[in-house]
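In structure tokens, the next block holds one chain alone, the form predicted on its own.
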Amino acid sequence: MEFYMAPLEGITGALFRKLYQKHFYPFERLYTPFFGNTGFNTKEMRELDATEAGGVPVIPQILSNKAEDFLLIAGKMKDSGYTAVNLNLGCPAGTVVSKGRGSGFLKHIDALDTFLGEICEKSPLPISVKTRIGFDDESVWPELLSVYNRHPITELIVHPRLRTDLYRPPVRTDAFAYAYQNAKMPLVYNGDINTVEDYERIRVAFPEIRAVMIGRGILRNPGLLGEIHGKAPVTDRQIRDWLTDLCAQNLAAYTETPTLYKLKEIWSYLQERYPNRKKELKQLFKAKKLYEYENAMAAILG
């Protein structure tokens, strides 16, 4: 079984997964966060690196509803050297589920059809899909995987929650088990792995799939992956190592401001490893520069 680091917008981006590449105990396969736009811009363009992650295969996501806007990135992915991609139908957020992408395309599965249809017909690259099991009511969730059983999808990534269950527990693991039962394409699990225990619940239930997918479980501890491998815990000092160096690699190509943005948003799940830290992590989320969230840093890791 393989392990897929998930896209999580705004924290995965090609920096976030180099350096977690280079502290921790590697993953094999990772996602970017998802391109919804025809034209990039330069924070995109950043991203466009099939290379960056020394060899282990990175597999851009793309978020769209329209077939020619989907050919058209992928096409561009096939520029940049990318070799697959990945449909996005699992974002919850409301601003991409009100344009009827992400999982807001699952309320129209005829049109869904359609689009696989075309999508898989036309791309230049393979596809594979990331979906959630419905947008709110799992009965739907038969339909669409027949739905999707009618395409060549190189592999169906489930995270087993309607929309609007948002990330609230707990995942709906009969619905995955239907999958695994009748779903005609290579099967990846993603959803609530935040522990040994948790993949091991799914690895005894589903010994036959090809793949786990991790994305908040190795925020909230990045010593995950190695665990289920049977490395030690990691350390606070390499957790702080971690974040220093990824501090000095996003100051070297942003600003102050947005440095300190990407840092507390992988705060906001690692603040779960440090509970008896109120004070300090309080402090650290009130920083507004740098030195004033090292000085936190510093007094929760040493």
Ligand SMILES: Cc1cc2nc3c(=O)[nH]c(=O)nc-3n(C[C@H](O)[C@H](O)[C@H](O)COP(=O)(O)O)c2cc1C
Second form
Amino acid sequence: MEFYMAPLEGITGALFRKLYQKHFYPFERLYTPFFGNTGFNTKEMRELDATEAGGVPVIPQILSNKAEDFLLIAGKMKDSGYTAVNLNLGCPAGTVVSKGRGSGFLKHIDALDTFLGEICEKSPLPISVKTRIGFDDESVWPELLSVYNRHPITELIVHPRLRTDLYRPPVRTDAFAYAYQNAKMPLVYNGDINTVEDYERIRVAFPEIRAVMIGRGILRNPGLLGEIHGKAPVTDRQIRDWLTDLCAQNLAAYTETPTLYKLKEIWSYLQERYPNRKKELKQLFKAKKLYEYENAMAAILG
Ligand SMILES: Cc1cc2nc3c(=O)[nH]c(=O)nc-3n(C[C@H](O)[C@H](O)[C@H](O)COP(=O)(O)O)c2cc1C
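Could the form predicted together with the named molecule be shown next, to go alongside the form predicted on its own?
All chains and molecules follow, beginning with the one already shown.
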């Protein structure tokens, strides 16, 4: 069983991936948040260089419903040195769905079939897919899976929720079990692995899957992957060293405001570890200046 880092837009950018791999038990593969534009802006250009982290491959993700655009972006990914691309068929954001992209594409199964045919035939790089199991009706999942099975998709990462579920628990494990029985390509499970027990449940139920992909679980507990591998839980000191490194490296590339924004995004999950630090956490989220953030962090982590 392998372990993949999930793409989290606004959080798991190049610096996050590099420093997570350096400070904690490393993943075997890392997926970028989606690239959705054919012309790359400065931020995207900066992200493009990060084809690996600590010797582990990074797979860039593309969000598109136009074969021509997908192929153009995939070509740029190849030129940048990547060896595979991933297609986003899960994003539930209203602005994405309304354009028929991400999970919005799951409403148009025939168009998706045609799109997959064209990109799989012409893509300069192998394509994997990350998908939800439907838009608002789970009964389409067998049909959707049979479409995926018709194309040479290298790997299917399934987050077993509908778009209308957003991120609400529980995940629809039965739909994943259906894929486990019927998918023709290697399968990856994604969704709500937050503890060692969550992982064990998936491993026992689906022993033949290629990998599990974990996102928010490593923000809630950065030591989760280590614990799954039998290591001791991480200490507050390790978390502090990681966040200090992340802060310094972000400041070398960005200004104070976006750096603070990114760190607070991480803390919006990490705060669950510190239920008795409500006052300090409030100060951390209120911080407008770096020193205010650092003081609040020191009060929580020592
Ligand atoms: C803030 C945030 C940003 C996300 N960005 C992406 C993204 O860019 N591409 C993608 O495929 N999924 C994205 N996702 C979905 C996650 O990759 C993952 O499928 C989902 O969070 C379930 O897995 P988890 O419970 O391990 O986090 C995002 C989720 C969150 C919460």
